[in-house]
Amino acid sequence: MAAVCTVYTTQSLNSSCSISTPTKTHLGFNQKQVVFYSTGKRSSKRSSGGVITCSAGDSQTVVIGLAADSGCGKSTFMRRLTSVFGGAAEPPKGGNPDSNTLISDMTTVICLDDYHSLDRNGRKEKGVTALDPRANDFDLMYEQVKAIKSGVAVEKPIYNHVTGLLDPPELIKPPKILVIEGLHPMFDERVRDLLDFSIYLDISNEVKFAWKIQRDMAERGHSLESIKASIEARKPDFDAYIDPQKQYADAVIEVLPTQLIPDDNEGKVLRVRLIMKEGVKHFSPVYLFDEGSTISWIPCGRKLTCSYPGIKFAYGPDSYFGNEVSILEMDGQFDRLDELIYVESHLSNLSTKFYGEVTQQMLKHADFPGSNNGTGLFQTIVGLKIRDLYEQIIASKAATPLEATKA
């Protein structure tokens, strides 16, 4: 494997590298060392400045952030994230079994609730939730992301959800895409200049408050009256730190309570916004008919089948931000999903390998929550774009030598 390492050296071109074992930084780095011999007359001496570190030349990783509140669906969004690109994603295997670290085939998932600087106690005694960057290693989460975006090993911490301590750390390898998902991917500058694309989930209060109560009390055993409690202590800080970062995002999921059922308070029947931002490389926004048109559609009848209160879809050119965007919506839910192809056969720069891949990744995942509504649809077409847009890099990186050759 070849290795790309800038040298300085008054030595022959003629020389040969070896790669001895990793030896870690002070910040948890596996740095290798590089001893350059020359081919030509054998000596004893080693080369002046011939001992360098460098990354491996195939590691061109590409680093994604998604930010959103806890119980806001990033979890799910991962899931269909990793199957875009194939391969089940699991935990490290032999591992700590409470890693938050995901990993498959092309992709490494990690937690920025490990870059935690205090745990559970420590919150506790300084008053603080995990929202306060006081409570948070920004300068680690920065090195350690850079890091791997470079090709280079790290030793990233633990945080465990399960106790509230800090775990000894594990070892994360490049991968060729990095997802960086949890509160903050996005309110560090140097983190956030390290991102190649950037989604943000925002979901109303209305939404939010139903989605906490199902996963804390369903499936972690938390009352109402804690998860009441949870949310109000949350709330100012959210506001201050986290929901501001989706002014940086590339795409935004936004997810609302319906308007198609008139003083609706069930929140069952969803409204899903996908706000995407023009002029971002390696990314073209998803259209419905007509590009940059303004368009209200509301497409059942005998080619989709739909009990109430429907369905609606619309799209057209806005600002968000200050950032021109365009926006595609969808209000209310599907009967079938395997009648979804007539809706995907409408929409335009979905980035699919084929026809219907969006159709089959929805009916293949059909058991995750939000399959029936918006929230799975723009999930899964922003993987789509997520898989093309990493395509697009390492294609326009592989291309920068060969132009750099013929020049």
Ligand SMILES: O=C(CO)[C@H](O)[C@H](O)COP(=O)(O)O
The other form holds:
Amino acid sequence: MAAVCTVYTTQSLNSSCSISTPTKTHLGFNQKQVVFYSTGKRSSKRSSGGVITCSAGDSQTVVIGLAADSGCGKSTFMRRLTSVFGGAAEPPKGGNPDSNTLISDMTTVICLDDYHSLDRNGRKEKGVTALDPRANDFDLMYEQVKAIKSGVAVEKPIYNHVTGLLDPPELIKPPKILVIEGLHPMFDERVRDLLDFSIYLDISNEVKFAWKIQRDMAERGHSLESIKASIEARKPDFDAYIDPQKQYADAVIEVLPTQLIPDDNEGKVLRVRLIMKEGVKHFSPVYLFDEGSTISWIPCGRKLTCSYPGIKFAYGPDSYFGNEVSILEMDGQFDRLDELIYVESHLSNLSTKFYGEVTQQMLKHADFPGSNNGTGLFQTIVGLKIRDLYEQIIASKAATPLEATKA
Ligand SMILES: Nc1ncnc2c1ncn2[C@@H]1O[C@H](COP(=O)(O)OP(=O)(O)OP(=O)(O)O)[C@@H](O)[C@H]1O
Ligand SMILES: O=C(CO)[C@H](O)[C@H](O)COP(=O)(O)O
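Okay, that's the form predicted alone, but what's the structure of the form predicted together with the ligand?
What follows is the whole complex; the chain from before opens it.
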């Protein structure tokens, strides 16, 4: 059966394509109309959310995965990352006001909640949480991420967090950098294999609880009891399906209670560890003083103002889920953010474009959560490393286009 569809792409389509779900026709974006023969193989049970898969060949979309539980700082991280590329991210213009997508000049961030196959009622009826793979459509996620990576636009579904329903799809054009953020970017092996770089935000239970209480009580009017109950209800599925993804991450930002205050239970001062996998293509870990050595550093004194309980850095090689890693750790918090330049000048391999860029980024977003501690510092550093990775991938594709697309 011949299916006529419109492909949205910035590239010439001279290669083999297949259509898995016939899509609606949209007009107006650099489109080319192509006749396809349906494969007859529907990859999704959805009536909406089509994908046109082509091996277009010369695509340049770099795909980044960011995994974390809800309320663990993904949005904050995304704002820092987008800022490193020099722009602010906004929802698609003129689209669904409840869209979860954020677009800037260089990046498009899609939220994987949009691949929930069961809406809020559906999950309730079946007795499953949103973390359960049975509540998510990994076939569609894979096909759409693959299509975007190969330079082809898709009609991605929208999960509406306000209504709890699945809304009509939105058009996602291939960006320079696609970030897929949410609960499961590294869960499905096929999706995982599409990632050029992956990050896991590993927030310890104590800290997660403190952040969730702060946000859900202050901003969403939830009671302490309901927050506790929701965390408890999610925990088994979190442990089974979300947490194990950290073994696949190229970088993990681990957030723990401080060790500088004995038996601290306030959760305000944090110990943050940046775990960086060795041997990842286009990514070289940051180091403190001397690459590969084991270092402990208390920078407080003449050049860095520290009030109680102070600041302690550590760095060294380690092993993480059987992989060789480097770990950079910061315990404590900055009193004066402008003095961060002192710390920055002792770190190497930061992938900055000028002296003091980390400090500049941190000062620019001093009002973001975590700007006075290792969460903000390490998120900024990972943002710079992603920019560097992107530039390296683009440069290597430009140098050897055929080889690079095969890799
Ligand atoms: N580094 C941090 N330090 C302190 N609090 C933080 C930090 N990051 C996030 N938070 C707290 O957690 C809340 C959630 O952060 P954010 O919106 O970035 O998370 P999220 O993972 O995108 O959440 P969701 O998936 O639920 O939308 C913030 O409002 C803030 O209260
Ligand atoms: O984990 C989540 C997002 O990261 C949400 O719990 C999930 O998407 C379900 O959403 P809702 O709160 O609208 O039922």
